[in-house]
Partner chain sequence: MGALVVQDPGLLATVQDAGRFGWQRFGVVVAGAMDLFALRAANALVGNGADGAAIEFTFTGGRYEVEGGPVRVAVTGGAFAVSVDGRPVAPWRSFTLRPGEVLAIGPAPDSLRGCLAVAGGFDIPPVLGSRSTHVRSGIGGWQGRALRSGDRLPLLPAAAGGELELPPSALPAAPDRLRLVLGPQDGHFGEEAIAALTGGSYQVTADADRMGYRLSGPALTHLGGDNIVSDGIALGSVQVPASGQPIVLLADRQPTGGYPKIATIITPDIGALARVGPGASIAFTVIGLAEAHAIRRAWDAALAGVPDLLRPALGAGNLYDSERLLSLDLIGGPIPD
Amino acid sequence: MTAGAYDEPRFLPAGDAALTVELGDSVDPVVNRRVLEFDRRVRELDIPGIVESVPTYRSLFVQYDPGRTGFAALVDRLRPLVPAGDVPATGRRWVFPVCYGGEFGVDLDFVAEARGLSPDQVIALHLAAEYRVYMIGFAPGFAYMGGLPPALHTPRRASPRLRIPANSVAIGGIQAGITSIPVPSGWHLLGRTPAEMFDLARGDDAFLLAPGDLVRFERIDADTFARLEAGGGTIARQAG
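Three-dimensional structure of the chain by itself (the form predicted on its own):
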């Protein structure tokens, strides 16, 4: 078991109609895989009284109807469903085109200066890494990802922007992310992808990414970005 995982899950009340099941205390792929498998098992059983379950980095939030079940009874139902050890990875692999710097990534130069790197070195480090989608949250389809190289770890902006573009490729602290809709944010913008991370026209697949998916990036120029955004080619592809 990874050092970040608890020996036993922690069941914590979250108000009078929800509970949180913590499986660890760190951003760790083993802990997160257990969370996602736990969530899958809970959904598959369709336990009476459960309204919704939401996986996070290291825990599962479970909302329930207190008129149909209670905290103690739910803990008894959930405890046997927690995976005892590591579970296989099941996510998809994606490659996203990104246009870096300039109007697409207004913080690229700042991050480079803050980390003692050139802009091209920042881009090279960002491209070389593989990122894991740990959770979706904050906004519809917003992907919180781990795997950011330590050399790029940069504290968030002291003064958040009131609005950043959708589909921005950004970093904040030890996290990487791709925004889904225009939102306020203190994350640093390195670039933007022409892929639509959130699109209601896709129906049940409105969120392009899901927890457990793995992501890599490839660099494109502004002309290619414009062509892809206009629908002139493949935007994001699943990798083998």
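What I would like now is the form predicted in complex with the partner chain, since the data block earlier showed the form predicted on its own; can you produce it?
A single chain, with no partners or molecules, comes next.
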């Protein structure tokens, strides 16, 4: 059993129309994989009365219609679906082109100085890692990713910026992320991808990333960024 995972899932009422199923109390890939597998099983069964489920780092939030089901009935349906042990990772693998520094990543130099590195070392470390999407939240399509190398862990800005651009490749504390719409944020901007993380015109595929997905980055220059952005289409590649 992994650190941070509970021996038994906790079914917690969240008002008259929702419950939270906690599988652990920490940010941990094993716990999160179990949450995502639990979510997959719940969705596959299409349990009557469940309106939607929201997988988070360590719990599954379940919105239900109390006119169609109840707390005890749902717990009875859900309990057998909680994965007992570790489950294999199932996410898609993505490669996102990123233009680092300059106007694309205005905090690259700050992060380098704060961590005692050169900007190129920061970029090399960021490129060398593989990131895992733990959950989507904060803003539509904003992916909270783990896997940031410890050498790049940098506390968030004391004063958040009021607006950072969409598709910014950013880091905050121990986490990495890609923004999907312009948002206020205290995260540090290392670069930007020409891939549109969120586009309503894509319909059910409006959001590129889903929890469990694995993400790597590849470096591009400003000219390539401009060419890719102008070309449109699917810029992020799914690999492997």
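Residue numbers count along the first chain shown, from 1. Quick caveat: nothing in here was measured; it's all calculated off a predicted structure. Rigid core: the largest C-alpha set superposing within 1.5 Å between the two forms.
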Rigid core superposed, CA of residue 202 - does it shift 2 Å or more between these two forms?
no
Core-aligned C-alpha movement of residue 14 between these two forms, 2 Å or more:
yes
Rigid core fitted, then: does residue 72 show a CA shift of 2 angstroms or greater between these two forms?
yes
